[in-house]
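Take a look at this one chain, the form predicted alone, written out in structure tokens.
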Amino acid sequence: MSDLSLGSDRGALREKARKLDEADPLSAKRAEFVLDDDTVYLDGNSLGALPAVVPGRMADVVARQWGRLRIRSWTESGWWTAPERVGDRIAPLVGAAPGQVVAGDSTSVNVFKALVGAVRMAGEGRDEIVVDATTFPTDGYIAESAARLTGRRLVAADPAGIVDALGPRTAVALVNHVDYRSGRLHDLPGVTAAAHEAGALVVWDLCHSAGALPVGLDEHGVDLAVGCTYKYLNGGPGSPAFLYVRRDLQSRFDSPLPGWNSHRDPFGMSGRYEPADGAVRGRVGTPDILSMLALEAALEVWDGVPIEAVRDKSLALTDFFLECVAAYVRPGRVESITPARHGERGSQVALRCAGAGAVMETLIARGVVGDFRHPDVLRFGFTPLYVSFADTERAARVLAEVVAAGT
């Protein structure tokens, strides 16, 4: 590659860049976060950015609700309905209709409880948990957890091979929907449909999903589904996750954490368990109100985004990169584990590289954030709502330099 040829390619993709930006129908969305113009943020998939409604409204609850009505807030400003009214907010993000969703604990909360509620619900005879072999950690954990707990044997399958794991000892199985290394998008739709010719339930973890992509837990039948909001939700850090029990499940759904802010009567204070009705029965304990009402305001941006939308400028997007990365890096530096194909990526591009940790540092240092993954990964996070094509450009320019130069 020449130095001429590399610069006619730069200008080329500088004014595609250009024009795609002018043509893009949510450009006017980047607006309402909280960014530096001297800085490329592909990072929104382990940290979203944030909204620019959110100071102002934390600062109305810390000083107002919290500092001047105090107690009288659980009522007069709405804190303790907040589980369920967020949950609805997130629903259409993830293709649920109201009254299926509530936000509130951790990720991790949230997998123990729809794991050993399925479980629950699978009765007698199904004596096996099935999990992605290549999941998360922490849901690993948990899936061990939840395995010895109910005298469960845990069965780790390829995602590949999910669904030949899955038969008539299978009570539940645990999927990524987007692999969080790769950014490889599993097969909703398929695996759950195999799930249930199986009689099994399954459960799916939506956190490289929510808010990138269109899921349809609805429309697919999908059991359970836990997620985060900190990444595509852009919640803050540590932000409630969420816990979606399919409306026709909710009745038989049994917690293994009953608390006093799920039970019937949650103020009379009875000795023995009543679960509510409706997904307030996946609430524990007193959530978290600061964190939980940042999330409520956040959640502002996506008023008249549709998602169809978002999931087609991702797309755009991680198309406009690899464009990139292919004209400017020299040919063997870099290497896309994320799949070409659209039916099967999330909205990150994974790139194997020598040398990966200090490439990312480099990265960093001159204005492009990253991630990096053990042991040779950089990882790119394309937020639609904040993420331009020039930023994209850039990316991969300062990419191809960095990695040139030996780093």
The other form holds:
2 protein chains.
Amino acid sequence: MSDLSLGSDRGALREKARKLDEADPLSAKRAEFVLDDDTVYLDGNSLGALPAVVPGRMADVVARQWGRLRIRSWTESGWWTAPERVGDRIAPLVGAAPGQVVAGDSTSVNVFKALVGAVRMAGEGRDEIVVDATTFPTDGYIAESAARLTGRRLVAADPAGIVDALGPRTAVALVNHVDYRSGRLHDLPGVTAAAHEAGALVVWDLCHSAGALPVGLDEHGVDLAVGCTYKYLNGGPGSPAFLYVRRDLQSRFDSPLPGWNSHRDPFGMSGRYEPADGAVRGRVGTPDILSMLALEAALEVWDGVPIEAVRDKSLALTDFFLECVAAYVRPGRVESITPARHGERGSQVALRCAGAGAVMETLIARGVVGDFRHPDVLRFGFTPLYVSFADTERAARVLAEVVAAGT
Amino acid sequence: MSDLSLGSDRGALREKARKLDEADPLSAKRAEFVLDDDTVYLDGNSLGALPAVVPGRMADVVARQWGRLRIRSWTESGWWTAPERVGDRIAPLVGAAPGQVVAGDSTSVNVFKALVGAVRMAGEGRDEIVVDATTFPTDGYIAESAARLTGRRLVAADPAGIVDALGPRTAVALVNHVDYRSGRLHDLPGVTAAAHEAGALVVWDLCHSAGALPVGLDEHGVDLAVGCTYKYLNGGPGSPAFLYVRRDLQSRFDSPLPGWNSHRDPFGMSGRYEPADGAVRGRVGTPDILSMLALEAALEVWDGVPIEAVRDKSLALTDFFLECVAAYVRPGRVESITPARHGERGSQVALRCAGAGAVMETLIARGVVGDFRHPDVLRFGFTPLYVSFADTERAARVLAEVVAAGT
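Can I have the other form now, the form predicted in complex with another copy of the chain, not the form predicted alone?
In what comes next, the whole complex appears, and the chain from above leads the way.
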């Protein structure tokens, strides 16, 4: 490709970006985030950008709720009920009716609750926990611990063939909805149905899908799910994770972390544990209120946003990025490991690239922020609430320059 | 007692308060907290007051670290290492050398890590977990879960006779350093030595002693300890708890929650779990950064404060409160269940009182904030960094008026 044709590509793709941004029904949302024009932020699949509503809310939580009301805020500022209130704000984004999601603890801790809870529901006869072999590491480590503590066997299965690993011995399968490295979207309805056919339960990890695409937990009869809130939900660094337990399983959910916050009458201070009904049963100890209320404020940006519109824009963004990369980057220099088929794609593009670590450092220095995943992957996350098509074109263009300079 | 003699008591006790405040070496610390003169805040044993440094720090964490640096803050703002950095700030307050304390998760979750970890260190032959029968409920619930998951038996023992419950079957004893209801201080050196003599380990819950009195974890050879940071450490509502694992036990600490943050090489993203050395091994998932950094800022008020000075003032405050209560409150109307002996007293006074719930409501309405604990206890926490002797006299005086009016 000559420089001349590249130049005309650029003009055409910039013009296309301009038109796509103009037609974008979510474009007004960008103003609700703190962004700087110098940076293209494509790492919202690791840490979402700051919603503009959060700083003022946090100042009030700290200075007035904690500083002036102090202990009274547990009731007067609604601190005590925040975990289930925040859960109900997350619920519609993952296709759950109210009363099934609770926020709190880390994803790892919630994976533990979900897996041990599922094993106990599955009963004694089922002695295997199946986990997808390409999982984000913490899920695998925690699954191994859950297996060890419940006397089960851990089975790692390739996610493409996970259905074949399910059988009469399976207690529960733990599957990532979207692979954190490749961005591959797994078949939630199909795997859930297959697990149920095998008489097993399934726990979905939604870290890379909550807030990025429709999940349909209720619609597809998912048993349990966990997810983080600091990626596409923009809850802030290390913001509380969430746990979903399907309503008709809640009365059988027997948590391995039965802290006092999950007691039917926590202030009765009884020495005997009696679990609360509903999503509250997934709580453990006193919730991290500052992080929880920052998350609650952050979730306000979702008011009136249909997750289907987010998905439409997400696919348009990743399509357009792949188009720009194909046009700008020297053939063979990078290879997309993100599926081309929409039905198999999350909301990120992962490019295999020689020297990926150094390439990402240079990209960041030039204002295009993605991240590097071991050993050779450049990850670019597309967060439809605040990433534009112009950002996307610029990212591909800078990437092309960086890899051209480096070769 | 006639009104006349009560009047002269008042004069004398107010004068005594004035002199005590004048001589108080910690009196300048009060200015480092956000307080209002209308309120006597004696609930710092439930939620510590706001340190004045926190609002500005949180504004910077939110607006600059999250809002502008975003993902870069994990390294550039020191987010990733915050749990062990904050742990090292807590360490001297509980008598621990650096590298043994890590902050994160709730107290309940840390009790779980500590107990299962201790059971695994104790070995197969020891099949009992001993817990003090008057424990804060969550410790008992979690201990029961730990016993169930590790195939151990839970033994509840009166804390006064807990030493008698320790024997060759004991894997670990979980004991509260200060009883949350009565304020009774348990014998940490004695029980620890007895546990060791029995070949068992001991986990201390420091929720009501960390920041209130010298704990001496290293000095007394404590094995593991947990505690919260939102009481005497003023870390904010639901701020991260902490876990102490004695240095020479760390390599044997086998966490039941081996999340990726505790991996030797977390960003290697290996499917195989290899625990990190040191306090880091107690981490689990991504830490709640907003709450963690509020706590870190809050801990700055301890710079240059010897915990022995805190203890001296704490005992002087509770002594003085008991003196004022004895002088002001009609005999027989309230009864202290907090030990008179200094060696058995924490940093609160608990008064048994008929109609305690309604009495506390009225006290709060009149600006004296303590709390009510089921079924008949008025709890008053004395936080030496910001409670004055004048506060203490006023609290007793208002209490006397309230209970007199109510009878």
